[in-house]
Structure formats: C-alpha cells, structure tokens
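In the form predicted alone, a lone chain appears below as structure tokens.
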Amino acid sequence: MSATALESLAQQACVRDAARLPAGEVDTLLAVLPGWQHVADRVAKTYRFAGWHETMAFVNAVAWIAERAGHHPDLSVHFNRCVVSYSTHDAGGITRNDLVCAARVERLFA
C-alpha cells in the first residue's frame, strides 16, 4: 500500500449523484485500501479491537467521518469488531464516494 495513494484517495471530495464504477476500476482503487474487499455491490472490511470500548470509539469516529462527508456506511457492530461496508444505493453499486470514504476510515489506522 502506498501511503501517498491512500492519502490522495482520502482527500478527494464526495460528489452528489456519483456514477457507479465498473468492477475493474473498483478493484484498481481497492489496491490502495489494505484488507478491503469487493463483495457483490459493496466494498467492506472487518476491523478488530481489544474490546467493546475500543470498538465503540472506532464506531463514533466512523460516524463523524460519515457525517462530514454526507455519505454513510452500513456498520455491523460487535463486542470486539466492526464490519464497515459502503455502497451507493442510488447508483446501484459502488461509486468513487464509497472508496473515498473507505480511505478516510482506513486513514484512522495508517
């Protein structure tokens, strides 16, 4: 992973009415997002933590990122892990906004 490529993706703006990306472009952009997977019509990653407090701190940080971007992930929250998945429902799949927001979440750990 190139930290520069991750930062470059994370710095991009989320745009209204983003178009669905072709699968090949999704996979190319995922190369800078370690551990993220292209699953059907979404990108997802499971983050693991020592316990509940750390998990909830992460969830709150992701919520802050989502509100600032105006683009919200689906979260599956558990005691010591959180699954973050992005998909743009209006576009019927994955857009650049999803990958930009994934990069912002990933940057929490870079």
Contents of the next structure:
Number of protein chains: 2
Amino acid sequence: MSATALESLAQQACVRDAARLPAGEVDTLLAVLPGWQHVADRVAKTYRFAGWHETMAFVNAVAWIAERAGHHPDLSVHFNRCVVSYSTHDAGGITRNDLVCAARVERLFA
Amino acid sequence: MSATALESLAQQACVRDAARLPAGEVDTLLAVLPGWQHVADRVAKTYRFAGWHETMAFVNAVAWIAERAGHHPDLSVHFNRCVVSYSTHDAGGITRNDLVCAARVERLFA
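Write the structure block of the form predicted in complex with a further copy of the same chain for the protein whose form predicted alone appears above.
Whole complex next, starting from this chain.
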C-alpha cells in the first residue's frame, strides 16, 4: 500500500447522494486500505487492541471521525477488538464515501 | 417489573468464577429487566436513541459500567441504536454477573 494514496483518499470530501460503486472500483480503492475487506455490500476491518480502555479510546476516535464526516459506520465492539463496517444505506451498497471514511479510520494508525 | 428488584440486582457484586445459571433461573432474573432477552447463551437488549451523539454517550456510560464491574459486554453500535449483549465466556454461558451488569445498564434509564 502507498501512504500517499491512503492520505489522498482520506482527504477527499464525503458527498451527498454518492452513487454505488461497481465492485471492481471498490476493490481498486481497497488496495490502499490494508486489512479492509469487501464483504457483501460493506467494507469492514477488525482492529485489535490490548484491552477495553484501548478499544474504547479507538471507538471514540471513530465516533468523532464519523460525526465530522456526517457518515456513520456500524461498530461491533468487544473486549479487545472492534469491527468497523461501512456501507451507504441510501445507495444500497458501497460508495466512495465509505472508502473515504475507511481511509480516515485507517489513518489513525498511520 | 419492580424498580426495587432491578435496583437490588444492580447492587449485587460481580464475582470471580461465577457459575453458569440454569435457563430457568436466567428467565426468572430477566423478569426484572424490561426488554432484555435470553438469546442462545447470551442476554441482550436493543436500546434506541435520537442519533449518533446520544448513542455514543450511552456507549461510553456502558463502557464505564463495564470497567467498574470488570465484566465487559459485546456492543453492536449503529447510528441510532445499540445492542448490548452479555455472556460469560469462562462459564460457557450466562452467569449472575451478566444479569447484574444488565441491571446496571438498565438502571441508566431508571
């Protein structure tokens, strides 16, 4: 992966009424997001942590990113891991907004 | 349900090496926890909120309760709802600790 490509994706704006992306385009964009996977109509990654405090600190960082973007993930929160999953309900699948937000979450570790 | 019974359950201590409860006892204790359900080897409830801010405030209150109890739920976090689910891995099912923690979460709304 290229840190520059990740940064470039993360810096894009989330837009209203984003269109559903073709699967091939999703997979091309996912190439710059290490560990993110295309599962059904979602993109998702499992992040692992030392324990509850670290997990919750991450959850709150993601919550802030979501609020700033106006685009919200689903989170599956456990003691030492969190699955972050993005999809765009209105588009019925994955839009560029989902990949942009995934890049912003991934950038927390860059 | 009885507010007193809920309070009584919430005030119990979580203990180490808690034993798995018989299903009948789980259901008796669940009677004081409105909306909580016994699903497979877990007890769970879906809480609904006005939006992301309120959902995240709730998530953080639950995180604090979990840390104080030394017993941690699984959380499924969405834009305007959160599913809280308790189970005790070491016991292979539901223990009194799970019901005590569920009562503490439920008490947030009492």
